[in-house]
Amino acid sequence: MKLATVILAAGFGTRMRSELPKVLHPVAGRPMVEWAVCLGEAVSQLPPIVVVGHGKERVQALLGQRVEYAVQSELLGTGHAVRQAEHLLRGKADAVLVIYADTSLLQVATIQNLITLFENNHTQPDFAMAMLTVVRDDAQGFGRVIRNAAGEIQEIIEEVDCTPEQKAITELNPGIYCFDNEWLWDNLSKIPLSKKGEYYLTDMVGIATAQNRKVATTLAPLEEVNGINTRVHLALAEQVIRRRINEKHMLAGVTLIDPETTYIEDTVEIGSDTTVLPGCLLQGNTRIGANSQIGPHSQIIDSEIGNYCRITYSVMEKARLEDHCEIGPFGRLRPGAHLAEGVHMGNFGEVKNSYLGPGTKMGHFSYIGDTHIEATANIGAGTITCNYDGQKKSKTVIGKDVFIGSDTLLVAPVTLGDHAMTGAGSVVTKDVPANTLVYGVPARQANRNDATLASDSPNVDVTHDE
């Protein structure tokens, strides 16, 4: 069976009292409609299609070529909205899912079953159409399901058209459903203008049964169909897909020593083996390595961190860190950060857009920006590159196995080759040539007399270029 599956986004939301459209609030990581997107995309065997209309250009700009669009430029209801698509569907498919792009706890295997309930009956020629239904006591707004009193649905009604003992009905309409493709076509134009002014597509289960045509119903899971139309309906969402997402790491290897206090988006991939502390938020494209720790108390945006990795009280922003590294306390990995395998970066150290190579060691409240350092270089507690002029950002370059003492600052552009050293507290100005030992302010190379200075260091070039 061929299914194509609609995904509406076009109302405005008015609840969520945002200027941000509804559908593009962001649960767990994903907005909205893209949970939603997510979803069509398991089931169905043709592009999820997307009815826009309320904020499109941002709907459309996230989503791109990823699914086909559907515009409803005037905002007439669920039933006019699902008939901006006929032009797309009809004659392509054999079913057509109907879903919202604010139900972003539906999942997979809820929709599976409701797409077999409509495989078991779509033989039978009077079959129009499957649904969900779901029993609970807190209507949200949801419309109630009529049965005869064979138990057979008859019609929707929706709350606000209810009689007070219509509204005492605990079985709800989440609105989700799987309809025959033509006969969907073929009767969508037949639903009546309502007392609003709007077309509903609830009232497809009246025409269905006026016609004698079967409509089947299954019962979803209560978490599974909560909309979500204000600002607490979205903070309940994310606490149910966050439990999920804690879980389903949980089970694949990873220790959540608290889950409850863990925040991991559900775009964030962990390896095996790897513990991640109370307090932690993961998000983004983040990809974390196996026997790692992270946290406590630690954000990870978009970055990507090795094998055996140690991150503590720290921060990271689209940062890279390879095996083996550590982090912190208190450190911050800012965009464009590159720690080699076996880096050490001290507490309150803060590092952007730069390279450290493999095996450096990097001390507290040191500042590295714009700089490529080479294999096992020792950067002094209290080091700062100064790379920014009030105009313009240059770069720092330090080789391999350069020594640069505390509170040195390296005014950039600057280049210390290979083995070089800086005494405590110089500024270095200029670059330093390798196997050469400067300090002061502004930092000179040592003399003869200054062979003291460089007395543990035996390759160190100690004379003084008159």
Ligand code: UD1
Second form
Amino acid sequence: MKLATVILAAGFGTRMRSELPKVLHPVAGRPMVEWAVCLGEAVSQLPPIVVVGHGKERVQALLGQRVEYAVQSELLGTGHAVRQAEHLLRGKADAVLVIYADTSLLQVATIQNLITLFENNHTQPDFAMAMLTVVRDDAQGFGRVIRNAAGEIQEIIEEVDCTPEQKAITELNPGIYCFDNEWLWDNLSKIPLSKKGEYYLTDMVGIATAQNRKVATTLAPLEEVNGINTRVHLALAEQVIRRRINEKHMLAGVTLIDPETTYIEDTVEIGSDTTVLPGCLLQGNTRIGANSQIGPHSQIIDSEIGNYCRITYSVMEKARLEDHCEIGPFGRLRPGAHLAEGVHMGNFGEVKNSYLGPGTKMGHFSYIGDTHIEATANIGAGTITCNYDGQKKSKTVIGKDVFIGSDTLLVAPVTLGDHAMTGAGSVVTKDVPANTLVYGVPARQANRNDATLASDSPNVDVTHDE
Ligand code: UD1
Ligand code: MG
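For comparison with the form predicted alone, please write out the form predicted together with this ligand.
Every chain and every other molecule in the complex is listed next, the one we just looked at coming first.
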């Protein structure tokens, strides 16, 4: 069966009270409309058709070529929205699945159920459509499902148009339908204008039954069909998706000490035997290896973390840690920070756009920006790379086994050769040759024999900068 998907995403989303179009509000890190697109992609080979209107440029900028678009230039309701896709679909599919972009909790299995129901009935000549319904005491403004004495669905009445008796009905319309393609396009124009001045897609049920056509229904799981209309709904949806994501990771071998306070976006990957402590946010395009420990209270955005790493009370964005790295407490890795294997970065360190070679130790209070450190350097407490002169950024290069004394300022551009050393409080304004000790302000070479220095300190014990 050739199934097309239409996603309605043109509405104002007035109840969100937001500058941002409702369908672009993120749910667990992913814009609402993208959840719907993922569903469409999971159940059909054809690219989903997204009906855009309010904020259409922003929705299109997000989804790009991934979907096709139909434009609703006047927002005249959900029925009117679907009509905008007619020219793309008439004669081109057997069935049309319509979902609203504000139903982010829907799962593929539920849509599959609906499609199966449709397929089981589709061969009957008088069949028009299949839809999900849900039974819930709290109606939350949903349309009510009206059935006749024989229990057959007759129509859907929007809450604003309900009589008090109809209002008490607990079977509701979650807004997920599968229509016979030709029947849909032949009948959409028959929807009458509502009192509210809109064309309700929900009227298609009444139109079908008036033609003695069959409408098949099946119940949807309650949790999956909460439409997101306000920020209260948004927070509830977030909670459900977060729980699902956390359970997926736990079942795959990740320990979450307190899932309630662990926020992992859908896009994040975590290796087994990694433990995430309370209060962590793992976001965007983040990949974490196995046997690592993250948190407590850390935020990792778009970053890559290897195996056996430990991150405590720290923030990382667009940064990379190879295996066996240790960050924090209170470390900050900004975009372009790359820490090679076994790097230790202690409290109050900040690294931006820099490579810290294997085994580098940076225990306390340092800023390293636009810097390349070859390997096993010891960065003394309070070291600052002065990478910005007010006009331009410059680079610092630090060789192998360099020992930077506490409180050194490295005024970039500057290069320190292998095994160089700086005294505490130095302000280094000129390159330092290999095997050379400099000290003072501005830093100058110590009156010492280079050869002696080299033999004195080839193995500066970088772990003992306490
Ligand atoms: C709709 C249903 C209601 C159902 C509920 C379930 C109708 C008339 N009502 O109400 O029966 O219980 O969803 O969540 O369908 N949209 C457009 N163009 C428009 C209007 C809306 O594209 O002109 C889009 C919106 O962006 C949104 C979706 O359609 O994604 C649903 O619109 P919304 O205003 O949220 O409808 P509800 O009042 O929730
Ligand atoms: Mg809604």
